[in-house]
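Coming up is one lone chain in structure tokens, specifically the form predicted on its own.
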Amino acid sequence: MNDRRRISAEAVVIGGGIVGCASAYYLARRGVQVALLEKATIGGEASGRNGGGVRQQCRDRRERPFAIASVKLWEGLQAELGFDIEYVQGGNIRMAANDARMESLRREGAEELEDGLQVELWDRDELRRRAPYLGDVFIGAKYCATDGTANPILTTKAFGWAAQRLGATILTRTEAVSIGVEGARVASVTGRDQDGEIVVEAPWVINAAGPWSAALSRAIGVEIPVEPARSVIAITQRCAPLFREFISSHDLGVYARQAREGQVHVGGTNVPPHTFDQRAPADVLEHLARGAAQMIPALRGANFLRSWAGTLEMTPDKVPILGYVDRVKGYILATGFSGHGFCLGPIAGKLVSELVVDGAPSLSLHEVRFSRFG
């Protein structure tokens, strides 16, 4: 058995989530020889365990331009990747159950319109007319027609498959254990698989390892303020077609989308911080069932067939970290997406490729720079 193997690349991506796979795809599309290391399977963590919302509205203003740009990529993604990712631009409804929430949506809507995102405010009557499947608890909503949904697992894998077709090397079951630095520049990533160690030598390293990104960075003296958090999702039995929008209520603490086959995916808007625990506690599932039934009365009595949990990567300000690390040349962070990263995956990958190939991104990364944390 060969304990230590070496391969060469021009860039190495750590992490096989949507950001890592999109980075590998866009790099390979630009002609970069890229290798990707994933400790388990492609899309096996948060990128394959999220609610599948492709959302621009209800975001921090600093990341809104990235969401708007990313949706433009999503609109052509199925044809580009050559795979049905179940993307539907069916809209997004954020509901309000009280006056305070409705006022918050009004303020947010005014800001979104100012930033070029088209949204609509609905009063109770308009909400009943446009979404009659919703419960009577809501007094109004904000709607974005260009938001949508997609299948998280299929999308992430489709990026990985497309990257491979373009020549990318995808190493699954290969955990990145260290980053090599020579003379203040990255030089390699060492991974470990069932056959021992493998060293990928490359002048560019993209850390898209989600909640595991902090430990890898810490080993080379770069402290990233990224902490893990748990997100739980449950899926119902097949139901008759009820809705095509992505819907959410922070007042009830739940969100939902209906998959093509009829199952309804239900998740919670509150996530316990500082944990890698991926159990789905009974009280959380009870909360999801109760909230889903209040939100969509037709789901009363529907059974949850299965549930799962994913580990998110949270920054202190809930905004991602994307861009160069000045102290270590060739080192790019693409992490800290704080539960908002599924929609942002395509644009994040494209911007990473621009940093490597062009030396500058097509969108300013000032608001998501690592140095904002001092």
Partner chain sequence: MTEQVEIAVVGAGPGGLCAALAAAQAGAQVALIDNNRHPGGQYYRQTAREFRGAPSSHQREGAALLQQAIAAGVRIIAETNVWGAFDDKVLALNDGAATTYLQARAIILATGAYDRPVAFPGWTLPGVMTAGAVQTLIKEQRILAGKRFLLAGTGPLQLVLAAELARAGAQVVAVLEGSRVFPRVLQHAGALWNQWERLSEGLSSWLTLARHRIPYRVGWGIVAAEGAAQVEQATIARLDGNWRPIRGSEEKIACDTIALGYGFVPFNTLSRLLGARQEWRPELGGEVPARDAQMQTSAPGVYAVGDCAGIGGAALARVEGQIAGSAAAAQVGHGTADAIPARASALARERRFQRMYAALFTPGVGLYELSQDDTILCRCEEITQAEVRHALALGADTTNEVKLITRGGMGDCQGRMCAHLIAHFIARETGRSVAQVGMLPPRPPIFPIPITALGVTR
Second form
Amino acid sequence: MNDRRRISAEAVVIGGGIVGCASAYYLARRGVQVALLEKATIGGEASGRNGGGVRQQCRDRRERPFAIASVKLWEGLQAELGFDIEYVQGGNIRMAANDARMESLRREGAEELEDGLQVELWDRDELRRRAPYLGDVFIGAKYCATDGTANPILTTKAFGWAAQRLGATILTRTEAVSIGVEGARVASVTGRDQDGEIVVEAPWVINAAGPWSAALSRAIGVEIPVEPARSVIAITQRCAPLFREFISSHDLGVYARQAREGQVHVGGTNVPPHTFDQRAPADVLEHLARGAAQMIPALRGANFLRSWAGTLEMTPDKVPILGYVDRVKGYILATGFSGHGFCLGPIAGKLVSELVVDGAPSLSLHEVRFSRFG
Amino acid sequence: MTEQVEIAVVGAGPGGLCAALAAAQAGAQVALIDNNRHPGGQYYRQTAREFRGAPSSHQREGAALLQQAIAAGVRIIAETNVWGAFDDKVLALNDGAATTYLQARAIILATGAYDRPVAFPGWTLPGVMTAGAVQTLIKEQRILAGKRFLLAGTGPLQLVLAAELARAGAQVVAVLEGSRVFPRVLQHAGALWNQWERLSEGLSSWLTLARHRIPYRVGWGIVAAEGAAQVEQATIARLDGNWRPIRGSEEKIACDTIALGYGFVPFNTLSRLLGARQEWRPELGGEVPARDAQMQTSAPGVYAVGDCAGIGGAALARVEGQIAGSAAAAQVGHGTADAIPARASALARERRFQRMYAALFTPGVGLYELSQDDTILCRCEEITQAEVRHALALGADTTNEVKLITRGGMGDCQGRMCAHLIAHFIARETGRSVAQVGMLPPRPPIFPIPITALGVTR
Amino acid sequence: MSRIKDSPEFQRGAPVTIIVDGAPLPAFVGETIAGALLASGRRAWQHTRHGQPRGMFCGIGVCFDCLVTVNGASKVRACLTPVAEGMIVQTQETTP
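Mind sharing the form predicted together with its partner chain? What's above is the form predicted on its own.
To see the whole picture, the full complex is given below, headed by that same chain.
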């Protein structure tokens, strides 16, 4: 089992999260021979463990055009991937519990309209009328009707399956252990599975390994400034239909969506601790319970059924890294999504395919360039 | 708010009671947490305290043990769920109204087991229930769950239940024993040495069966349950050596209740949550924590005793509890673990019996092949075998992957009913072992808890 | 589906009445909701999303088949919950 297996491809993707799977899918769709290496299972990390929000509003201005473009892709994804990914444009409500928060939402809303994103500002009465299930702590909200939710696990897997149908080679339980560079250009990725090592030779390497992208890149002298961070979600038992929007409050520090099956998923908006530890601590679960009960009083009669945690990768400015690396030809970074990768995954994958095939992306990557960190 | 205790024992059955008692007698400060109305677990299951009547010998023994433990200073925390376990041996407790945290220097898990679910066509019909359900109703509430009972399963506990049913006036249409036990029991006769109490209990149940002319059919098993709104009849069949129904041997038998007694599944969620390394041991009921001679798991200071660490019955649980109780007490500075060698012969005797029991009554693979494509495997989410098959076609090859794709195992029971069933199906279809296919990771809270109780701490 | 007729020395708890789906059901203190329902001859009191009837399966709080709504609190395990005078029990459809 010690002899190294070799396969060759035109592009190799590291990481079977939504960014990696979408990259493989769009590359395969453009006719590129692509291989993907995933250390465990497709969508097994943060891509399958997140809140399921597909949101354009309340984003950093640099990231906004990507979110808007991604939602355009999301709208056709279900049909395109041929799988029920539970995508619903149910809207997104960001609530304010105090005047200062409302004022900042107002400023943000003006900027969003300027950038072509349709949002509405709701006062207290409008909020009561449009979202009567919300607690009375809120004095207003900002709403984006074209935002929505989807099933994170199934979407990520559906990208993987679709890529496979188009001829992509998906190697799960295969951990990328090194990137090979020849001259100034990438040449291969070496992976390890239960049978030993496998070398995938390719002139393009896409690092979409999220929290694990930094360690892999360091060995070839490319330091990616990402830190792991733990994000926890708790869910209730099935509830009668309560709401269809993705809702969040930074004042209470929680967000929620109700899945199609009726469970309410509750996550936190607080800055997560920098750790690879994926156990959900008790104080976080308590915080989510208190926040959920305040945000949605009807949940006071509900039970939490289960919780889980995922590992995000945070950049210093919480904006992704997407594009070429100047010093190493053929090396593309698609990482640092800072908790926004689920919504942005489709557009990130499409842009990766354009970087490989066209040499020029359809959206400017200037604001998300790697070199901004100097 | 977090309370401190030297030793926390979870589960007040025979193992937990003995562990708590031994630790308290060594001088340790002990809290014993139990989620039932009446401490005692399944074995010492007490009649409702509001009832008046003569308790059985088991019930008297359990009540006496509880009194001894209380007298030794054990603090009993009853009707309380342990819903999570966190770093530094912090247990999260919930009594339905509020959450409290208990930090221990050592934890002894004695969480027991539950009846093994078996999927066959019709197993979700009302009237199909576990033998434990039928027995609990009798012991605790003196209520019969049906009128005409079919007992399908394995092991002497079936005889005990049949005898209790008969004495209570129920009709038992048959007792099906899946194992071809008699030709093999002689090979293991040595393990019955010094087991007079068990033998006499078995014999007395046997005589009750004979007196009531209840058919005891060895090498037979359940194949299907039929009925419109509830069970009306069962299909049973003769089984081969691997417990596969022999074609052509099927019979229909009228009944309104089917009690399934195919052994037990260890309740190992807490030891997994505490990071204890697990092993797949079919002869011990499934996934169990690895332990050293003092019953300590691979997680330092976390002990596991009784059925939650491998099905072995009450007597073994008691011995393991005594050993773990003294060892944990010694670990936190009370007494020495000297008592342990003294238990060595009792432990060896019970382990011998455990091995014999496992050799005779561990179900064969055929038990997991009764389900058809339209049979539900996950009761909570109503996921059929066909849906699991579809997930395999999409590339899933572990129980967890199947859960993520199908929702099987995501329901209210947290996969406790279906994980074994789905795992065995995957193993059979993919040619991998059940150990490779794996069980589901624990996701606290391990029992649903009210959001308001989690937000409120006492 | 009946209460066992034990010897005269044996006594149940005090008689109580619980309200199940609006109708009174006699029970005895010390019994669980599931026990009282089964003793009255009722085998199923939950319907799944797919309309399948369910009642008691595991009897020890593990399987969650026997869920009822008790005094407004939903998803309560009938097999673990003792009856009390005037308790309002609604058998339930699984939501949604």
